[in-house]
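Next up: a single chain in structure tokens, the form predicted alone.
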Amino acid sequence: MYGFEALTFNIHGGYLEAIVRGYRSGLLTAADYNNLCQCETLDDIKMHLSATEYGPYLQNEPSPLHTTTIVEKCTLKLVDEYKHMLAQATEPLSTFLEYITYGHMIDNVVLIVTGTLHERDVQELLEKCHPLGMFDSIATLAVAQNMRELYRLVLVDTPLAPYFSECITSEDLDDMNIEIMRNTLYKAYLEDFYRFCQKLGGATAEIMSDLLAFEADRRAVNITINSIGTELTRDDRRKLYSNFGLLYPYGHEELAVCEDIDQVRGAMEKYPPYQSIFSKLSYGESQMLDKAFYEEEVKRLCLAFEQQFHYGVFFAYMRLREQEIRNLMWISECVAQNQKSRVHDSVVFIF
């Protein structure tokens, strides 16, 4: 029903629209980063951020600050956010959001099934795990000895139990098979989310599917690039593949093959959205992609917010503001550690 949802949009999504509308206008803006990349200490980081949104969860935090305490502290203004949203929400869009967070669900459950592995404690890795991809059981995560157990002891209750039916297995939990399991987990929810989506059709439909598509081909890409030089097979890696973006299908047949980074740059610079990213690296280098990624996805997040009447603005702001705590992360890192000249290194511009 494209085209007619100023009709009824705003019966249940009109409040809410006009939330998250008011919390982007807060973002940080290159006037604020360029300030934040000129101070010494992170205490001038805290007295600069006292003036934006994030004063408020900052203003009590004794000196001497430390990165975590400001990283934690503005995740914890997103996920009161998130809250506020997620309480007014009706159907369909309380589910909307709800898929928004199963990402760091699946994030949380990898690092304390790895950290078990690695004999670290769990209460630590609690404390390291994302507050919005948080579960009921998830201590409990730290019993499993292999797949099998790890979603009968525990995943069976949670959203992320309909993406475990591809990676059950009786193998026992090790690295390898740990990242296996966390692609083909964010494989199944990538496709399902694209499916929710457009179940939903009209201007969400096609928004949140390219926002979804290009997310599905950047983890194609990864998982290439990360893949070259392991024992995973050629088949297996064309397995973690989501089966929709652009590059689905002809691209993920030539990525299945590529043996080097420039192999994967000849396949990718087929797509004229994907050649425009390689052209800014030079022959052989992947450090750079990540930032040439995540500012191309930031162009695209914040053209979400140039239509009305749609969800799509829910997850381009929740994405907008998690790259602005990984650069106020990259900011702080930076100064505590005294590598000023690195600053810009990862810095990702949203406005």
Second form
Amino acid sequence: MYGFEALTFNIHGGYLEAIVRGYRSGLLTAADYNNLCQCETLDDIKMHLSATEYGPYLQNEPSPLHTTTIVEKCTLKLVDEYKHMLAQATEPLSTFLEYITYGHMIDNVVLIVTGTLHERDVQELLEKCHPLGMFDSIATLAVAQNMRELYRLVLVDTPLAPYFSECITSEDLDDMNIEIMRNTLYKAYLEDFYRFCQKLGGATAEIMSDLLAFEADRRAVNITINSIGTELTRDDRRKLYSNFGLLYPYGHEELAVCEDIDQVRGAMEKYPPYQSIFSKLSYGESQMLDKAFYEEEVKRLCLAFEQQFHYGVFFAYMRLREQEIRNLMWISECVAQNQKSRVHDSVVFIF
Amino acid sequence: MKYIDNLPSMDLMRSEKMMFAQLIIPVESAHRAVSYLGELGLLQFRDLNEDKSPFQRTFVNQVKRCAEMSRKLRFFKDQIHKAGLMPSPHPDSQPDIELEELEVRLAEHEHELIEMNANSEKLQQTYNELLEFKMVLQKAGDFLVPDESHSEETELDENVYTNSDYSDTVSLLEQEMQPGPSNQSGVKFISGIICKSKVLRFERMLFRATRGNMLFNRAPAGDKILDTASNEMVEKTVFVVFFSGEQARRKILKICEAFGANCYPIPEDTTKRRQITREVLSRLSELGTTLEAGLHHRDAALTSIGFQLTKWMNMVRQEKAIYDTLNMLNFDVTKKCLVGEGWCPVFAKTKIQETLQRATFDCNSQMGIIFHVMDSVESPPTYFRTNHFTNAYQEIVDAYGVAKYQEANPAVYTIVTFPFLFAVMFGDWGHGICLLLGALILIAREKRLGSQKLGSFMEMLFGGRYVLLMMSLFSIYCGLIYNEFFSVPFHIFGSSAYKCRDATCSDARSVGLVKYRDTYPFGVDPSWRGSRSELPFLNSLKMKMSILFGVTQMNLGIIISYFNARYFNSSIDIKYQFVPQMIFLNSLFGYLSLLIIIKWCTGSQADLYHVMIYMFLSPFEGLGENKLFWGQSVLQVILLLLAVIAVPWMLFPKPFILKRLHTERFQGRAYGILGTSDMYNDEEPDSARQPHDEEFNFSEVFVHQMIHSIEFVLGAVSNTASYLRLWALSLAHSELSTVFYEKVLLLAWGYDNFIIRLVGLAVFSFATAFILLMMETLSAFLHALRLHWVEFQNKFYSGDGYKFRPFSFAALTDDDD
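Could the form predicted in complex with its partner chain be given as well, to go with the form predicted alone?
Zooming out: every chain and molecule, the one shown earlier first.
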């Protein structure tokens, strides 16, 4: 498993690893979250954040703040950091970094396609897209009428093109199709990313395969829960699961036939790592599942920093920052809507 | 000893005496009092609310308001910068205004500006659209030329044939174009304008979307157009797309929208087009003047803001600092007074009291501000009053570590020793003069350079201008002693003491010269240059000199440790640290220095290496021919014994004595803790007096002492050796400059060719400037720095204090907000 990457890693990756570890130390701590949760107004949040690394990004915002502004500026910081790292990176790290954004790209494609289906304004949709998943001709997605056109017109130029090979149909786009497309794309993306990491070898492969397997399993569970009670057949459902991960292949067989949440639970509890997640939930409940998964993910991502000389830290950092932005969004929303009692519901402490 | 104690205290020798003071300020005069203190800048407040987060503090709203105001001011600054105006503070600007008024005015100005910007942006948008329309009309019109359908066709064909990739497109187009004149074929077109950077992708997308059934023509638009979003001029390209069919039209329009291309319909008819062009042109000029007027108006508004901007920014910055400071204060029990604590120098006590009285008076407050001195367990901050000249030297010392409170300050000695040790390594009076000129230029422009922002390198150079001055002066001095001017010796102080053996001087290099008159009065005799024994002579001189300097400086360090111990009344340190250290160093290296001086004075041929080495190896044997003075052997044995005794002397007694003192102090004081807690009962809970816990851990103290002793004993040898860098660097410098002088300048001068001479001169001057003046200065500087930080300061300097940072408006800078 271990090569001699420690010997040569620092030639190309050392500088950026140092940078990313420095970035990580700027993540908000539990003390910060405690202070943030006590805020009365959005201005208080701004004031508190101005003492953190978000300071320069928020200082020029005029005073009646909105949650969206805060989130936008925080995301901008992440994007700036990402761009800085990408500009400094050499192969294969640059490819690795690009892989991280493909997930956002898929989400953006789906967002625009769904939006145009419901005849929303393209500019408005573009503003909602995640800036990490932007590509040149994204606005042209609105022109496409079906999958084939989507592929032929726009996506053939993007890195997503190979993932499309499984879902090119001439069917018209509708909500169901789009959702299936998203999951098929995601499946292909995760498998591709997984293969790429395996090819890199060493500690990167080891750590990333763990993180990606967790991601794949979480998606499998989510797909199962979301497709309960829809017209998706068992075989179709089975096809959407990624072909790796802890659940592959026997867990998938069981998940594919699940008809309610308790069956999912039964299938998942056979796997020790997921047992602890499900044991926190009471029977029949799926609301808190997201948070439980997020907490588990954050724990695993933090562990990625315990080892040196691998690329997993970049992935982990990006994910942790995104989680932090989700936390900030939740806190600001709670503060803005005076729902402070619910503020702890969805905040996942990172440290 | 009496004499020393009675000397007047000098500012820099030890840091200022500080005191811990408590202020009780009535709420109504708090703001004014703090602002007056900020102007005075001599009180460092302690944060009494450390456990509170920023938005739980008392004056959080005011801080927020200040932050908001400074945001507005940044907005103005940004706007002024964007408009390309130079904000210059007006000399006789309007009278001071209150903060509240300023807030209102800022809000007004911001509102006004935003409105103006929005208006002009709208106008600019329309103007841009018209401008683009005009361009499209001009350029796209050339593609159409509808009146002569024949020429259009050929032009189209030509355009198509140039793109050979589109071979199947051609046939389709031709089929469509051939049947008749343009209008009947069903070919329609869309014209518009798009950013130049997007045009290729745009074309590709159109090609894909219409499956190649289109024709794309483009021409660069003449002028650049201002992009309102990014405020930059962008280049655009005019395009005309020919296509057929309604579905294609919808698709193309969507793609245009997605790419941000603006489409403008143009009539095919030439006369109509001319008419529209005329209309557009007239509206353009109309809009242009409106836009101009709007911009003018805005610039005027910005300029009037610009006059006041710096002042306002300072004011807001000060206000914010005041409220930040007020946030460090506590309310007392009655909630009518604010309680603050902080450090101030003792000499400033009356000044602060006067200031506070003034504040009370100006506020018409009935209650005065109470200022009283308390005692604190915390170690006070270190504060040196420096001036332009001494500041840089203090910085050099502080870079290693800030002095402990009231510790002897090495900066005083550094002022002379640092430039001197530098010069020993950099001795060349030609180079010294170059440095001197540089330093003088910096000092002459002090006022101008001090007020402006410099790059990091210039900043460093400027900060160290007085160090540079002293370094250059000492370099000239040392250069005169070494007798080197760009490595060339001069007969400044009379003629040489040596002459050739015969008139031809043929054997000067091999056999040598004869001394025929008195020794050269100052420095090195110029005749040594180039002689056979030049290097052995200079090396021996410089090496011995280095050791003398080193031993002297290290002795100075140990003596300073004596004054420190005296000052802090620690007789243990004097008896068991200072005395054995003195004995150890001087019995070995002090003796060596003595031998060097005796050898110089008597001109003896004794081998000092031999003397020193056999002093250890066989101390009881005679010295033979290396004997320098009577009783030397006996003295050596005594010195060796002293050195051997000195080691356990500095190692063992101190920790044991400390232990005895500690047990004595706490003997029979089983109830001591109760007593102390009683003492603290009547105090304010928020004072700085925390109970002081004094654990005595013998093994730790002993290990510490052991490390110290070993370090000193080994250090005595290695530090002395370390001073030999003075010789090494000085040798390197003179050899390097000799090489540049002889192998470049003289070599080039040997040719009778003007160009070669010029090249030689250029290479020589570049090498001198960059290698000798810059690199060598830097390296000599660093070595001098090391000799001070390590070899000198480790003898006495603990450097674990912290700096005095008073609350002062003068210290606020731009990057604070």
